[in-house]
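A lone chain, given as structure tokens: the form predicted on its own.
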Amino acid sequence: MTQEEYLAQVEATRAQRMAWWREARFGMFVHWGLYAQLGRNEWVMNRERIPVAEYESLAAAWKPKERPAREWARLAKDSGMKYMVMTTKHHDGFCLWDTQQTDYNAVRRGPGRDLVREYVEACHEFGLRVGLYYSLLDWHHPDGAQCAKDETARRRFLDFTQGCVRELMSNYGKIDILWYDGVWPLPDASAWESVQRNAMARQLQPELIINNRAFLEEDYGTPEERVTPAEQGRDWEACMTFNYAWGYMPSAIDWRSTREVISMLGTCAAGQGNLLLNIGPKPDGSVPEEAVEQLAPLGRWLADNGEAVYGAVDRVRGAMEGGWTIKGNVAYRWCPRWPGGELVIGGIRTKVNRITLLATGEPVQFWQGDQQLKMLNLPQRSPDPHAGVAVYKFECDAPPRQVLGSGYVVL
């Protein structure tokens, strides 16, 4: 089959395939893996230039608590995001699950247990989807390295990775999301036979969504640390550090504030994407304490205000002018800054019927002229009790569009 004639396929069925994640908005990622223990984040065997030999030994030493990822699932839930993808083998080549690739994993070594098999079985129970993170990239492999001088070398890796994959893809029941990483050091997807791998992977689960991390597009792209809505049309997925750092780092302290994590689900909300945001447990599995700390308001406030994020939603750039939720006659306005008893919004041409608060039904006075629209008798402070961040749901009559603009004059 041909690059071509595989894409063909996988537009095909995109659509239905993507029909949960494009309603979804809100994912977890977790990084973990042997680099927890030292706590200097995932990069630290390369960027440490730690020998092979001497950061194998983590592997004997990692001894995690009794499943961990049933914390890290009913966190997940908690606090509103619908599916989780866990980091099955980084960068350092260390496999979390019963491979019979390498002994170089889980059940093996230190923990002698299949930490995958948790994680999946942790998502079924709390009722999220399930996506398996996997590293193109290896530092352990011997060939990981030598793959791109050496065609022995290559088909030995490449054997070893499809064979990693076709396990992920066998050995768990259903898998929601394929989630590549890493594709140093062979240039392009014929040389990691990109197109033989995936197609075997949907072979094996034909529900299966991909990411572009793999020298294709596949079904969406993954902006990182960067909550840029792709072109109108291409699905697109923000993953992003909760503290900056992706694996245990303690000494990565700026947690990103409940707030701030909201403003980065509107965004996505607003541009039609998805926010995958992580976290990295700590060397037995525990949640860092600033984690839970941040995502519990954040929980409660998608229980409020849940409507303006989830399910199918319209693209806002082009219709609106910031700061809104679009969902057919129906506008969602966030209002992180409390204006007080007034709130005045310019360029709104469209009727609008009847605006409420929607966390509680709420009903609000307005009066709406030609350029205006004032939102009338509001509390002093904002109504959200849980990040200031109140959400205002306008009914019109129909799609709402906002003009603005510098060329606006009063006569």
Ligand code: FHN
Given for the second form:
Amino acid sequence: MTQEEYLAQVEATRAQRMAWWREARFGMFVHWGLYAQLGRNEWVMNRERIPVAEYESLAAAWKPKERPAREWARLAKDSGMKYMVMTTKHHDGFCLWDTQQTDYNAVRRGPGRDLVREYVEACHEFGLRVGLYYSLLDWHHPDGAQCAKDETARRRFLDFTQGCVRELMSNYGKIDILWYDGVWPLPDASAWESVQRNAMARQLQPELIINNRAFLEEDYGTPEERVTPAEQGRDWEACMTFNYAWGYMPSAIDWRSTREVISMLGTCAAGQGNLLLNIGPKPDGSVPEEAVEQLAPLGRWLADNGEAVYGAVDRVRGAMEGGWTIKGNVAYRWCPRWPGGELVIGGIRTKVNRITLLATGEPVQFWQGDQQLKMLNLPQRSPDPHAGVAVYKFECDAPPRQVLGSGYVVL
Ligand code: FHN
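Form predicted on its own already given; the form predicted together with the named molecule follows:
After this comes the whole thing, all chains and molecules, with the earlier chain placed first.
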């Protein structure tokens, strides 16, 4: 199959495959592996130039607790997340599943069990879609760097890579997402044989969604540590750390707040994208307490306001950017800053028939003129008890439009 034939085939099925993903909005990223034992994030082997033999000793020492993935999946579910993506092999080369490609894996070493299988079972138990992260980059494999200099090494490494992906796509039931990462050291899709590998993955998993990190655009873009909507029509997912570290790192003490995560979700929903928020579990698999602390109120907030976040949304453009999400003739006004008894909104050019507090359905008294809409008799404090971010539902005559601009003054 040529690259063109492959891409045409993928394009033809994209809308159907992506339907659930476009409505899911919110997922949990999980970075967990040998590196958690050192607590200096997932790049520690590289950044501290730890010799392979020394780093390998972590494999025998790693003894995670029983089924920690159930804790993650329950937290994800309770936090309003609809899917998960877990690292099956990060750059350090340690495989968390029962692979035949190398004995450097969780079954043959310390854990003595298939951690990917436990993760997939936990996702199914809690009704979450299953994403598997796979790093092409591999610091442990003897050909992981040599593959860029030597054709025989490249062949061996690509056979290893193909074997790993084949196992992940074959042995764990339905897989929803293949999340590639670490596309070094080979220079392009051809050198990585990405078309062949992805075509094989899709043959094994016909509904599979694949990200853009194997030198093929595939199904969606992956802005990292920035919530930046893609151009119209391109699906995208912002992958974000919770505490500015992917792997477990207790010294990374700056945690994003519940309100920051809500703000990121608002940008994603307004821009027709998704948020993949990361946790880096401790060596035993426990979730850092700080993450649980921020996710608990978020789950309650989403239970109240999910209508403004999940499902098919329209792209918010122009003056309405930054504070609204839209679905057809309905606009949702997000209020992270509370105005007090009255809220005046300028430039709404669409007739508004009804305004309610989304969380309770309580109607709001309002007046609408040509240039102003005034929401009246509001409570003095934000009515949202979870994070102080109230959302109001505006039911309009037509798709909502707001015209502002620095030139307008009241004469
Ligand atoms: O190098 C990795 C990093 O460790 C982490 O896995 C992120 C997650 O998107 N991806 C790479 C950096 O872009």
